[in-house]
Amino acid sequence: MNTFSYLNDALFEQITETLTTRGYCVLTDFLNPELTASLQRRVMNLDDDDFKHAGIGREHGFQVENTIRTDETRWLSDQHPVDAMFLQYMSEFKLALNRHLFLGLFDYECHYAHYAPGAFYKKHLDAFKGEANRVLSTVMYFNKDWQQDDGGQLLIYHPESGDVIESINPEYGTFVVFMSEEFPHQVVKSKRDRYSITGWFRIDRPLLR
């Protein structure tokens, strides 16, 4: 399967131009369709025991806080062939972003996310305070026939006014990328099982503030 060649020049120009002018981009045809289908089968076939309750904070500061988020996650592994194809795709995407936007992206980390009925994630920023090494956040959705009434929308807020500037249904094949430090966002309570891959492009070390 040739994964990265599906991202043609016109599509990549759309991504870079939109990130430069608006700070976020929403696409419906980012991945090779075969890879999208493989990832969807992969996450749908994971058992409940494969997921862990998501938390907030990192390392020693990590804690599960059910008043803030109630989703479950599983990190992708380069030892699994489907995971490895996605990670390779995003590695190539990282190199292309660095060539065009000079972001200095160093690596990419990501996990599968499962929002069971009733799960949510309150408004937050992805870049941890004092550890501003997450530069770009990404979300890839795998939910077929998703309806507005199913909830689970990703809301993106204006960095200054706090108004909602985008409400994104977690529909199959939709890909979202945005500046991690700039855009507060939240996941509305879901009324059905909701699956995605959430990831972050990072720089080599935290920026000093």
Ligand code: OGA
Contents of the next structure:
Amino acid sequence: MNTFSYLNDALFEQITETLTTRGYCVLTDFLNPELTASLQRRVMNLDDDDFKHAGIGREHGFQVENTIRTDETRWLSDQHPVDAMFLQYMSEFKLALNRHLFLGLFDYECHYAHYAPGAFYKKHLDAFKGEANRVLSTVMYFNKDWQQDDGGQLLIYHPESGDVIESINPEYGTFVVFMSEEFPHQVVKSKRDRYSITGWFRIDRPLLR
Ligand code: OGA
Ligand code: MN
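Please show me the structure of the same protein in the form predicted in complex with N-oxalylglycine, now that we have looked at it in the form predicted alone.
Next comes the full complex, this chain leading.
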């Protein structure tokens, strides 16, 4: 199997063009089907014990904050073959983004996330202008036959007007990428178990503006 067969120039041009003009991009054929299936099997077979309650902030500022978000997460590890394949894929994606967009991304970190029925993540930004080093946020979903009534949509807000500009069902195979500093977003309360991988491309210093 060629893991990277889907990483072709046409797809990259589509992504970078859309990121440049709109700041976010929603795709249904980003990962190849075999890798999507392997990741889905892996995330759905993780034990409850494998997940940690998600928190806000990093390192010393870290705190579990269950009024803002109630999902559970687990970082991917390059020691696990399936995780390693996804990390390798995203590393190829990073190189292409750097080639096309000159973003100077150096790192990608990502975790599996599980939203149990009733879980949500209120409106937030993944990075703050001028200080954070998260540049691009990504989300990949693993939930077959998602219905509108199941909730769990990712809502993306317009940076200035505050209007909802996108409502995305976390349907199996859907991949979303957006500029971390620009777009407030939220996860509507989910009525079903909802599985995903959320990740961030980073640069090694704050953006100077
Ligand atoms: C996050 C996040 C969105 C989603 O984890 O920061 O916004 O759709 N996730 O899971
Ligand atoms: Mn977020």
